[in-house]
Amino acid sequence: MGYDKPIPEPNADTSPFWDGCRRHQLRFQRCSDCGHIRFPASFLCPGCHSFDSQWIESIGRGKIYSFAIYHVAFDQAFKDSLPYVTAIVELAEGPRLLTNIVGCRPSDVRCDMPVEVVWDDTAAKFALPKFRPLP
């Protein structure tokens, strides 16, 4: 059977992101002036308006920052995972991404939990980011 929830849509300025989960890399881009480490990512940093940047892997661990258990499935794919954790997840380097929690009950997500990464693979050839509590 196919993945049936909905999946980004990688574009020029995405697709870098993508193409690193894909091969089970957290990347974001940090600015080669002023080192500013953004997500999403952009054409210009925003603390400088440098157009230079680069490419750098996360060590993929982080801080749950904010959280929500959903009871109700927004969309009709999401039924048979109920209850899901979303959750903002502060990066060691910086950045915040938004994410699903797993591998504990919902009603054991904290804010300031730590956690790292894991991957989903999907059916669609495609490596979604995925964070978990630190043992």
Contents of the next structure:
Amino acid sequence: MGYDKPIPEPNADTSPFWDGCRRHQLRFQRCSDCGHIRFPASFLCPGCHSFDSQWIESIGRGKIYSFAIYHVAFDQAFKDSLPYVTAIVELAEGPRLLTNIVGCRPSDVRCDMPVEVVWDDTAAKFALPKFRPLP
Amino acid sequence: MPHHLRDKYAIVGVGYTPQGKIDGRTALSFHLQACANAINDAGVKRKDIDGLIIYRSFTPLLGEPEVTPYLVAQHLGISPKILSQEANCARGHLLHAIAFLEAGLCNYVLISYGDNALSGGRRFLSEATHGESFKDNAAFGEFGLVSNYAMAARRAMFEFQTGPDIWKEIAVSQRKWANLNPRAVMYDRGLTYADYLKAKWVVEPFRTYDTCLISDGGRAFIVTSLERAKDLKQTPALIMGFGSYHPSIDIHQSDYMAGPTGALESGKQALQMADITIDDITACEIYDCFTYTVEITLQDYGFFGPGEGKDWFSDGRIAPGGDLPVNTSGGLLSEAYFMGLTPLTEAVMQIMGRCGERQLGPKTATKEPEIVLVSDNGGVFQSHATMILRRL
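For comparison with the form predicted on its own, provide the form predicted in complex with the partner chain.
Whole complex next, starting from this chain.
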């Protein structure tokens, strides 16, 4: 059976992020003028309104800002994954992003827990950046 | 010197519809019924309605057209000077209405919401707006508002030790109010602490009773100047003060999950305009999409400090007979879900003294509803509005 979960839908702003993921690079934009690192991808720096930015690669480590544990499948494709954890991870570089916490029991997940990126390649054409607790 | 807008405008009529699970009805039909009933309730001439603002419409269900202000106006048989519709839950209806009135552009503004969400099977999975495409988040199994607010609540548990022990007080107290309100969807159903704690997790830390209802139905109200209100049918609910503040940051990047939310700044503005303190408030009608929303809103308004909710909510403070009644219709959790109009119209009806068995005052062993604080909230804490209403 093929992969039946939803897959990301890159647009003109977010394609570089998802392209990086395919190469297992977690990338964010850094403002060329004020140095602010932003996510989600955007045309403009929300700090100084500069249009110029470079893509930088994250070290892939951070901590869990918050999380939720799904006990109900809102999409049937996730039924066999229950219970699963969605989380906001705050990367060392500053940005926060939505992800999943894997590699531990949902009941062991805590706010502020240190985590590192682990790549989920099961989706055809996409790699999803997920996170697991640092040993 | 008092603020020039204090006590200048008033709410003069409320429109209800059948509510709960009402089969065979379009979303538009609920708007129309609520609007017609509000016009009749106020005693305003239909042709005098010169402003119409409707809440956002969601993706139409059951093959219906999208509900637009044009459609509502057309079917009401009115051609207003101002037509407006909120987008994506940025809650500013009352402020917009007052701005139109104050600018002399309108005399009577009608505000309405309606949906056939329950019979149409709406699940509120894609209504939240994020910085990412819907599928970018769905790829991680994130769907909808329950988990967005659950994440906020989880951070608050971490930062100031809130949790189900506090939220169960909110769910149970509001249910007690609903049990006094024959219109409430949960009128006939009690709720105990044990029921709350036995309920299944939906998205942990939220159980079934932490989440609001999904309802068929609608609600509408009319706002005008106090001067015009004096010629109408009802004793008006005076608008003492209002405020709004829209942090706008998506919950995925939010640094205010555990407060302060927009309620802090919005509440300050409203209290300042009303020229009162939080101690003058005799009841609250708080937007309660989830139990935690009630806690963080009251906390940010200054009723208690972070982590003090456990003591504050105990002993039935917000329930019938309590010191500070909150969500006296049962609210979005136990009456029906009509966005910010469930709390706002309840405040109006309490002030007008039209609430039957749940009427604040001697009937429910509570203070008279002299001054009622109302909140509206949109997105995932991205938008906040506060209104303070009082008796004439």
